[in-house]
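Read the single chain below, which is given as structure tokens and is the form predicted alone.
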Amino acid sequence: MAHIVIVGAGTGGMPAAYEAREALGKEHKITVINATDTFQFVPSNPWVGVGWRKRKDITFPIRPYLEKKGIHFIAKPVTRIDAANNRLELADSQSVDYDYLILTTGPKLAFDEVPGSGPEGHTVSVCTVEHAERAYEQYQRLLANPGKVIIGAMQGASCFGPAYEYAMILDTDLRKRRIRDRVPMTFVTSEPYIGHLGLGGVGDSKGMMESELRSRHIKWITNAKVTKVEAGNMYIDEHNDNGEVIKQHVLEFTYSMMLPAFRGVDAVAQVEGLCNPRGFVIVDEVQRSPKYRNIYAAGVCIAIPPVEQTPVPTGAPKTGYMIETMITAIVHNIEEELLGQQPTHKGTWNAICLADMGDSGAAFVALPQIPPRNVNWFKKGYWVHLAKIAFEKYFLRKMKKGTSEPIYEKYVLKALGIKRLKAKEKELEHS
């Protein structure tokens, strides 16, 4: 019997547990370890930040759903990974041994890299449901005392979509309340241009997103490096394409939501030879650590180089479906190893993204996510707003039901040319 341990129970860890339980024999034990006992659907956090969702709408207790599938669950933080001895140490001195380890921890939020930023400083965040709830508390103060707003993403950030979403959702909510005219808004981002998204753009994302910001009277500063934040003031160096500072801004604000850069979580980052200098797990083409051959990793916690060098550092996002392709590959690779074979499965890293804009939305398909791409598609419309709402309900139901990829989802995406796994060499020869 092998013991497969999954650290992290988010949009990567939960599907990993369900897929592993379905694919591997019942003689193998599967354990999920998570710092909290609650699953949260992170893509809905921008809605929580304006009061359009409550915590209860996007969270549920993990234990009953995993245990119903025969998956063991431990709700405790991992404090140390003893990779040499295949052991995890937990917060209360408990230890857990593993044969295979799957890391889906997500990131550590690097607010400390910009003095004065973050929930403990002078800006808010929508990276967690707790942060989004605090953002809503601060937003209510803005409603009572309207003033200038700054939304955006710090240097080194890799997840730009929620910043755009929150800016548009905030704009929509303020217009509904008839006070948008009293709230000047500026979008501040480390991207070299609007719509870059850490992906070098997707389709006509630049033109379409610039048009969207103009139509909503949202000014912007790109190639922006935030040097510090004080109460009511944000200090920003604006760079040119050569990385030279061309203007220094001091923007006043009453309310600001800025996404931070990410680092690897401490327990993972501290394992010698596992991670890059930022604490992200180094993986090979089959999602496995080159040094620790029984450790796999997927999602935001893995090291992916930027798609291109930018004047102000930006990272490459790891979107939801891209993460699911990694998970599927990992589970099949562990299955092969248990059969005494070498792992061969590789995720396609295809990306499908639905971004809400409050009263509209933007969708893109990038196959694969990192260019050059076979498909490079970006569209806007009210249908995306509706699709995002539907997807929220669908994914939460899927996670409660314990199915990572329902059969109808698989065949609908297949009909669109979107697959989770890359074809093997023999399949390519006959295609």
Ligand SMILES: Cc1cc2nc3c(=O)[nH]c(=O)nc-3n(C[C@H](O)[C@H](O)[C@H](O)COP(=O)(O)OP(=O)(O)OC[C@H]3O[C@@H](n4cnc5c(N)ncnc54)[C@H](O)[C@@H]3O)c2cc1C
Contents of the next structure:
Amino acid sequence: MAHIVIVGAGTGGMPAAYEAREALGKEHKITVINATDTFQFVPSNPWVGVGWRKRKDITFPIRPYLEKKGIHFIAKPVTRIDAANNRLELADSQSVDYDYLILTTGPKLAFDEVPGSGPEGHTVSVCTVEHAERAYEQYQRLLANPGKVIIGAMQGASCFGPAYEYAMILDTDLRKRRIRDRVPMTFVTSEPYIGHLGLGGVGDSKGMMESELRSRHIKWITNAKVTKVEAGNMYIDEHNDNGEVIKQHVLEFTYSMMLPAFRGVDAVAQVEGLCNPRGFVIVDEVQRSPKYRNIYAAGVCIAIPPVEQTPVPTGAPKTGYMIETMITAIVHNIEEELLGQQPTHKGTWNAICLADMGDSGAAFVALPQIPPRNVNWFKKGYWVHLAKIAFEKYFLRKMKKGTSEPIYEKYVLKALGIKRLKAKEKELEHS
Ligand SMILES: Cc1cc2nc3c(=O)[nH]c(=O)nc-3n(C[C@H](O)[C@H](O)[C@H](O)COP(=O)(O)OP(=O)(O)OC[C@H]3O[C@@H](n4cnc5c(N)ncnc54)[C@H](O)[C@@H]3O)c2cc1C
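Show the other one: the form predicted in complex with the ligand, since we just had the form predicted alone.
Everything in the complex follows now, all chains and molecules, and the chain you saw is the first one.
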């Protein structure tokens, strides 16, 4: 019997638990450990930030759903990973031993890298449901006293989609309330150009997103490094393509939502030889740590090199479907290991994303993530807004039902040529 422990029950961890339970024999024990007892659907947090969703709409208690499938659950933060002895220490000094460890711990939000930023400083965030609720509280103050707004993503950020989403959603909401004319908006981003998205652009994302911002009267500053934030003022160094400062801005604001850079969470970052200097888990092609061969990792917590060097540092996003492909590979690999074989499965890491714009939306597919690509597709339309709402309901339902890849998802994505796992050499020869 093997004990498979999954740390983190988010977008990666929940499907990991269900897939592992489905694939591995009942003689193997599966335990999920999460810092809190609640699952939150992170992609809906921008909606919480404008009051279009409440916490109850996008969260649910984890325990009953996992236990129904025979998966053990512990709601406590892991404080230390003793990788040499295959042991986890939890917040109350409880310890848990494992045979295989799957890390899906997501990001630590690095607001500390920009003085005055973040919910403890002067900007709000939509990265967690708690942050998004606080963002909504402050948004209501903006509604009462309209003023300047800054939305964007700071240096080192890798997740740009939600910044664009929040800017467009806010614009839509303010227009509906007929006060958009009293709220000048600026988008501030470390990306070298609008629509770069940490991916070197996807299809015509540059032209389309610039056009979208222009038509919504949102000004922008790219190649931006936020040096500090004070109450009501943001200090920004704008760079040229050589990385030299060409202009220093002090922008006034009444309300600002800035996404931070990410690092790995402390318990993971502190394991000697497991991570890169930013605390992201180094994994090989089969999602396994080269140093600790029984530790696998997926999602935001893994190290992925930037798609390209940019004048102000940016990272590559780790999007939901990409994360699910990593999970499927990991589960098959542990299955192989349990049968005494070498792990061979590799996730496709295909980036597929639906970004909401309040009254419209943008969808992109980047296969593979690093250009040149076989599929490089970016489309805009009201249908994306509807698709994103449908996807929210679908994913929440899927996470309660405990099926990681329902049959229709398999067929729709297959029809689009999107697969979770890379074909093995033998299969490629025959295709
Ligand atoms: C606001 C926002 C919107 C996004 N929208 C989209 C989108 O629309 N589409 C898309 O494809 N991608 C989107 N992403 C990117 C990505 O899909 C999400 O960030 C996704 O949630 C990442 O999944 P994950 O499993 O790596 O981490 P998470 O979902 O963040 O889960 C990490 C889990 O680990 C737990 N944890 C952390 N540390 C510990 C510890 N020490 N002990 C125990 N548990 C711990 C946390 O409590 C959490 O439950 C978005 C990201 C953000 C921030």
